[in-house]
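The chain below stands alone, shown as structure tokens; this is the form predicted on its own.
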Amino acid sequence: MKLTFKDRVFSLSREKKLATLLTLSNGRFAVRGVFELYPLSLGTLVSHVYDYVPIFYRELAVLPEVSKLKIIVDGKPLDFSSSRFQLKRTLSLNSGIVEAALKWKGYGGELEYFSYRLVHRKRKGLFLINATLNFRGYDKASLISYIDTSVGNYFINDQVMIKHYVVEQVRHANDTLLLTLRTLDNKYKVSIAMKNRISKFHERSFFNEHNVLGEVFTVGGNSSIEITKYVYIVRNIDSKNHAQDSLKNIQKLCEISLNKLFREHTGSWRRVWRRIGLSIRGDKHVEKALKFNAFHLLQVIDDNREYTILPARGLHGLGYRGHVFWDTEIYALPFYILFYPEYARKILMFRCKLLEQAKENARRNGYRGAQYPWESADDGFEATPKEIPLDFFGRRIIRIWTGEEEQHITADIAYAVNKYYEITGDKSFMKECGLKIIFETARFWASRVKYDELKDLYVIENVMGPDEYHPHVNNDYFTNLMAKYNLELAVKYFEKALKNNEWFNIVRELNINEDEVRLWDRISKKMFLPCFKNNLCEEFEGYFNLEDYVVQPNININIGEKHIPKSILEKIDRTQIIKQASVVLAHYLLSDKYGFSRDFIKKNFDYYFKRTTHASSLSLPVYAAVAAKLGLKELAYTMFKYAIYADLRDIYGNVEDGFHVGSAGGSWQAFLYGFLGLEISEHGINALPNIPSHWRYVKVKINVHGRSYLVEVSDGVLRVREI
């Protein structure tokens, strides 16, 4: 299955978008999809490598660009601004390869160029690009293979750049280039080795000038040549001898046949698709879009490390500075749980690794237990800026409240831990840290709530829910319901631990006593939820008193805020307009836990759908899933298509900032839990399909409790069997 993109003119904005769509990664590092001959370098993103930055605390560091090649004919570089050319690039989802085919005419001659590139799925440090060139009509040509160290992170706008690295060493010996660098905080060191193999050349020379270093090969003007560029990247967290290891590995890899490296990589991807086994007869476009989302979700997991840092925009760009949000646990994690539970474990292990930092966050804020930050970098402390200047003089500043008030992420992570355990039965994970997360987050909520004597209920004041248009609210429905569930989980697992000696050791280690558990139980039973006798739940306490405004008057989906009058936008926090699924999301996540009726869910769906802008890419997948479960097939399918094409069609206009990890995971949830109607718990698998009428046959393979199942829908009947 392939995606093809064609160019006849060079467009900077289009190229930045394609840089995301054509990104190749193996979870260790990512090479963005800029065409290697274009005059544009966006750098390399290496997982875990963060550095300090003003305002944004820590951010993923852009490291030197490693993919670049340059062609010079008769002393002139290829000109893509005025010369005639045809460029076709193809991403093969089946094999994890990007191919490029270029025909270029200019300076009295012409050339043909074909290349393929890969970031090796199994050999974690390896990027390679193989190119074949045919020159005609020139007296002399040069081919340059280089690394660009001029790149860095743009700060606030494109006029100011911060380089988060210092080049410590450049060495060229035995036709191999070694570049060693360190981040400014001295926490990370990265070594990059490059070696070129070329079929024929007249002269070969090394150069290092103006932040560009590499090799120049002089060839005949009318000739055909082939070059393979090998790059090997090693971090100090992989090896103390990272420089030596990068050199040793690149020498070893150059001795292995290109075909063998190619087969290893493509074979690994073929096994991935066999394991997922997706097929949708009657809607191949949707099948391709789902596979595109799965491809990029699977690319960002390093299966050789104990834990994975999964930023909201992947390793595909610098959106949100490479920070980790609730997108990971609530939207992306369910995809991994069902298809690659071993990857889901690695994602949750990141939260395990930073549990002590979450406890310190709670202590700093005056609470007990563990409070996870709204935005996480590599160190686990709050990375959300409190203010963002819009100009260099600080005259215009946006105040950011999410880091202080969007506290539901703590309950979201506890929810994800339980979801993982229910579907996998991974007792060792719960013993290692899953129980600790659930207990310590419950402790946070027990210290965070306040008893309201007039209500005779527990309340949570001064928060922001998923909506994000309304800061400083009391009793946000989503937050309160998720906190209630978090506390209930802690009570449930305490009771389980009483019957399990290994688990009870965790209880003793954390000094949990029965009085504390009784408090958790009492708070959960008396948590205030702003719902009314007419089955309508309030976004937050006082929400129904705000000015009403309908965003979605009919089935035609209005995405974003462009359809809202300026007069309304200026006072949006005083209206009932919400940004994304919130009450609807709460019912989607917890309907099986609390037995919400169909009428209850639909009444709230109908009310909030009309008032939601879907300005967040996380919104439409949830609405699509719930609509499908409600049997609203036409509406569900419309929203589902928006969700699955969020990146491919750049629906939100920001794909150049990276891949929408949460939206991609959410689109798979809409497919699995919405249209297929899967209901999976520790008790087994149930399903009630609501697939579109033109889907003649659907199949997919999932993993539950260590066993593989084939899920098929044909003639409206769903069958699940172990394979």
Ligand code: BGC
Given for the second form:
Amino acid sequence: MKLTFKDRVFSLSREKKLATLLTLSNGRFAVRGVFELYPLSLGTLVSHVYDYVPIFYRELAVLPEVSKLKIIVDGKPLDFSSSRFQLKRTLSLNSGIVEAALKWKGYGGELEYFSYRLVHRKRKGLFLINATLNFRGYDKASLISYIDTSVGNYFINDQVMIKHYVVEQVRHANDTLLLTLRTLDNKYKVSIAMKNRISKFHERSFFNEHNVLGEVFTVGGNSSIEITKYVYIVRNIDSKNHAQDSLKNIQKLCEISLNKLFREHTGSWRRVWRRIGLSIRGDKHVEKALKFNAFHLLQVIDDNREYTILPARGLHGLGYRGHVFWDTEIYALPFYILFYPEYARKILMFRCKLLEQAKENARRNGYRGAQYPWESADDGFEATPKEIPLDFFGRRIIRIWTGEEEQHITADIAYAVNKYYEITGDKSFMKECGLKIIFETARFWASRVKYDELKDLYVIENVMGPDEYHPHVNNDYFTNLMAKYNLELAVKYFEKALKNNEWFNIVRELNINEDEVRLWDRISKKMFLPCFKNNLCEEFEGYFNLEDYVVQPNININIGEKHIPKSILEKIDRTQIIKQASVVLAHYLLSDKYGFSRDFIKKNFDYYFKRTTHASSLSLPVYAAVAAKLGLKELAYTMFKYAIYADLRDIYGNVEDGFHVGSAGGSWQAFLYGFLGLEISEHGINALPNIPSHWRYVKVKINVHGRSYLVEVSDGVLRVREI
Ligand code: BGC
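Next up, the form predicted in complex with this ligand in place of the form predicted on its own?
To see the whole picture, the full complex is given below, headed by that same chain.
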């Protein structure tokens, strides 16, 4: 399955979009999809490597660009602004390879160029690019293979660039280049080794000028040559001897045949697709878009490490500065749980590793237990900016409340831990830290709620729910319901621990006593939920008194805020317009736990659908899933299409900032839980399919409790069988 992109002119904005869509990664590092011959370097993103930055606290550091090649004919660099060319690029989802074919004419001659590149799925440090060139009509040509160390992180509308690294050493020996960097805060070191193998050349020389270093090969003007550029990246968290290791590896890899490296990589991707086994007969476009989303979701997981950091925009771009949000646990994680539970574990292990920091966050904010940050970088402290300057002089500043107020993330993580356990049955994870997360987050809520005497209920004041148009609200329905559930989980796992010695040791270690558990139970039973007799739940307390406004008058969906008059937009926080699924999401996540009726879910769905802008790409997948479960097939399918094409069609206009991990995961949920109607719990697999009528046959393979199942739907009938 391939995606093809053709160009006859260079366009910076298009190239930045393709940089995301054609990103290749193996979870350790990512090479973005810019064509290697274009004079544009966006740099390399290396997982875990963050550095301090004003405003955003810590951000993923943009490290040197490693993919570049440059061609010079008769002393002049290939020009892509006025010369004629045809460039065709192809991403093969089946094999994880990007190919580029270029025909270029100029300076009295022409050249044909073909390349393929990969970021090796198994050999974690390796990026390679192989290019074949045919020149005609020139006297002399040079080929340059280089690393660009001029790149850094841009912010404030690209007015400021911060370079997060210094180059500590550059060595060139035995035709191998070694570059060692360290981040400014000294936390990370990264070694990059580069070696080129070329079929023929007249002269070979090394250069290091103006932040660009590499090798130049001169060849005859009418010739064919083949070059392979190998790059090997090692971080200090992989090995203390990162420099030596990168050199050793590159040496070794150059001795292995390209064919073998290629086969290992493509073979590994083939196994991925066999394992997922997706087929949708009758809708190959949807199948392809789902595979595209799966491809990028799987690329960003490092299967060699105990835990993986999964930023909201993957390793594909600098959106949200590489921070991790609830997108990871609530939207993306279910995809991994069902297809790659071992990756899901690694994702949750990130939160385990940072549990102590979450406890410190709670302490700093005056609470007990563990409070996870709304945005997290590598160190687990709150990384949400409080204020974002829109210009260099700080004349225009936006105040951001999410870091202080979107506290629901703490319950979202506990929810995800339980979901993982229910579907995988991974007891060792629970023992290692899952239980601690559930208990410590419950402790947080017990200290966070307030008892309201008038209501004789517990309330949560001054938060922001998933709907970010309304800060400082009381009793946000989503937050209260998720907190209630978090507390219930803690009670449930305490009771389980009473019957399990190993688990009980954790209860002891955390000094949990029966009084504390009784309090959790009491709060969860007496949590205030702003719902009314007419079956409608209020987004938050007082929401129904706000000015009403309908954003979606019919089934043709208006995405974003551009359809809303300025006069309304200016006071959006005083209207009933919401940004994304929130009450509807709560029902989606918890309907099987609380047995919400179809009427109740539908009533709230109908109310909120009309008032949601879907300005976040997280919204439509959830609405699509719920619409499908409700049997609203046409509406569900319309929304699902928007969700699966969020990046491929750049629906949100910001694909250049990276891949939308949450919406990609969410669209898989809409497919599995919405259309296929899967219901998976500790008791087994159940399903009530609601697939579009033109899907003649659907097949996918999932993993539950360590077993693999083939799920098939044909003629509206679903079959699940163990394989
Ligand atoms: C959404 C959040 C989301 C964040 C990162 C925001 O626009 O409102 O829910 O976590 O983007 O994707």
